[in-house]
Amino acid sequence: MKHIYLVYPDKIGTIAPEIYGHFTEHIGGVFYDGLWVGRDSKIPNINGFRKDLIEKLKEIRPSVLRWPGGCFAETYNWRDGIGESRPVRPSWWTPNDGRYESNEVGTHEFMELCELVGAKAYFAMNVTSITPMQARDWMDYCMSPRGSTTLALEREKNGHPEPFDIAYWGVGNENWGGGGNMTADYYALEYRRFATVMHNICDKKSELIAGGANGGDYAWTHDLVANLEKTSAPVHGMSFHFYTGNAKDALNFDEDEWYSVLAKCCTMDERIRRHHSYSVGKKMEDKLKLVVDEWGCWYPDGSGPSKGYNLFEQQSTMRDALVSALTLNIFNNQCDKVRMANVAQLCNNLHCLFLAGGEHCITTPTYHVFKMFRDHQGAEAIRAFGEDNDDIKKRVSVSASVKDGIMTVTLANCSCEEDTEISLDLFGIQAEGTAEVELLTSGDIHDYNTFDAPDTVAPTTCTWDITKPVTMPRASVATVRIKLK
């Protein structure tokens, strides 16, 4: 049996909600087949969205919704997506899918489906081949005030007299790589340009993230924080981006391929510790919280619906959902370290919440397990461990909160191989003895959802007696919602 140590009085401070955000890219079938059918489709939509997409993603509660790239911010011009008529052009992507991009979804488009949701936007901005002044421009046609500039009529002009109320912009994307290929000195300098006459117009209205490094780069992150310590340029936040990637394939895999995978997700751990460790070392931690803006497993496409039409689609197995719950897990518990955090991608891509395509529009296993944790937003992560923590194989994944009377425990069964009994051992508190589950598990490791067969990985619901032992089924996902004396 294993013990899973749950302490009140040992507080690690609020879970914000952004830790719960997502990542929507202008890559493959994100948008066009999955999120956006268009206005005239025979497909029921609100306004060219997918209706049934957007209820679903409501019952999560997205907090962040981050957009448009990714790699594709890298050559958007913002104006291509305002107005009656809109360009075709290049995109990114198109070398590598052939597809041209119609910029149907733009600002207008993209706020709206913030508000059908209710989300944050997060707009990555094109620090690649664009200059500070378009970049002032794309912020004054936003968010300057009803009537004041040439821009906010223009906006006007285009349906939406008000200024729109866009949380954060991204300085850049991926600058190590496809965001200019720059060394972390000459991005702080960009960083320091670009945000010193963006702050210039939005004021405190939104928050500036920072590009940091890819994955366990920490000499990137080094030479960035040494070179935001020496500028008066706003600073609100500092990415990284990591993926668990290398495995063979999202469907054929054997035991120690699943054990490989949730052993290099857990090393998230670790990345967010060293990071936030020289931010630490600046005494700049308040100002560069992460945000770890992409994030989730990156297998090969071709696994999902549309067998390798859209670009990077693939499928989500119950290794996902494990994968999914392990590192939400690691959120909450640094919640004091992470500021946001958008797993990528929302639909029809990696690590996908959502497969879509005509009719059709499903949930995966990654949907329900956000849908399964979306109680700790907002609420008071407490400290939360179990044993046997440094082998993958024997693992009980363990992230808890408090909020409202009710304490959220989220575990996540590691071994694909053994059913566990746990023992949920609270000090500091006292609680009811039966407790509300909600249990994810499946027959068999290699499950996914489709078309046809939707359901074929989802939750149940059952109570636990946590007076007693109790036993998680083997590559399990649960949540315990305990009502507190």
Given for the second form:
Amino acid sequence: MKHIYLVYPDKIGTIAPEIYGHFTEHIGGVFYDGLWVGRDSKIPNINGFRKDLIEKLKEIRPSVLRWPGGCFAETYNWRDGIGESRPVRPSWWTPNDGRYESNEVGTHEFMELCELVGAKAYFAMNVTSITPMQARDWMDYCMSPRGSTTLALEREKNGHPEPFDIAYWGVGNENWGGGGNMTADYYALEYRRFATVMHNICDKKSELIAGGANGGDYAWTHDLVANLEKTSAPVHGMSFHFYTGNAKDALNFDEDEWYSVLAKCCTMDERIRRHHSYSVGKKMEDKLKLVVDEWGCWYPDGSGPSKGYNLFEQQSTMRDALVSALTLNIFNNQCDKVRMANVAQLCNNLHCLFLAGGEHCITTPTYHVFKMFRDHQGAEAIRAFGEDNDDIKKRVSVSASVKDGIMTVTLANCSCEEDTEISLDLFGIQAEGTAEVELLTSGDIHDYNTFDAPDTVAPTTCTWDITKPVTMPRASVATVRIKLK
Ligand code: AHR
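Having seen the form predicted on its own, I'd like the form predicted together with ligand AHR now, please.
Whole complex next, starting from this chain.
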């Protein structure tokens, strides 16, 4: 039997709702025939957005949506996405999939999506192929008060007199790669130039996020932080991206490949600690809290319903549900260092929550995990840990938080071989003995949802008597809601 320790007096911090954020890029099928079906479509829609998806998305309380990329952002001209007549352009991704960008979804449509689902907006600014002046113009267009500037009047003419509320602007994307192949020092200087101009126009209403490292590239973080320390340019967070890359198939894997993917995703923990430590070293940890604005599994194309037509679309099995739960538990447990995270990507793409096409729209196991974890948003994280954590085969991952007299405990049993008996040991607080439980598990670890069988993987509910040991099925995720006395 394994003990899970829940130490109530040991508070870590508030779990920012933005940790439960999403990423929506103009790539493959994320928007077109995914989120967006068009206003004239026969598919039920709300001003062009797929109604079914909007309703399901609201249920998981999406806190923030990142847009328009990704790599797409670094060749995006915001002017293409406003007004009546919109140009068709090659996008960043056209060489990969031969598809052109229609610009049907632009600033106004995306902001409507945010409004429909109750999410904050996180825009990624192009810093590779536009000037700071053009960046300033986009912000002027979005955020200047009603009737105040020529661009505010143009916004009004396009149907939105009031300013848009853009909570966050990312200054570039992957500037070590697609975003200009810059060195960290060169990017830092570009950051300073753009951020100074951007901050000045937005009247301090938005927060600016500096573009960070690729996975474990700590040299990038070292150089960026050292450079930003020397400037008064405003900064409110530092991103990094980490994908659990896997050359093998999304659907066909053996037990070793189950464990290797889970072990790899758990290295997120060390990456957070090490990237964060550079800003601690420079006493910049408040300004440079981490924004993990792309994370998830990345398998070869072709496993999704479009059979490879939608670039990067992949299916999600119970293995991906476990990756989601392990990663979100890591973020909760490190909520003093992580201020935002955006799973990549929302629909028809890597590690997605929705698969859609034509009249079909289904949710993936990852969607269910986000729904099961939603009560952590804005709650107070407390110290939670289990035993045998060094061995991925024996690990039961945990995080716990408290809000409104309820302790939410989320667990992931990594073993794909054995059910595991666990005991939930509370310290420093009394609780009721019977807890409400949501459980996500499936007969086969390879199970996934399809257009024909959309509920193969779906959670069930039950109660646990937590005064005694309880059994967690192998390869499962559980949310336990404990009433505090
Ligand atoms: O999520 C797909 C791509 O992965 C993004 O555009 C890019 O930022 C990353 O390399």
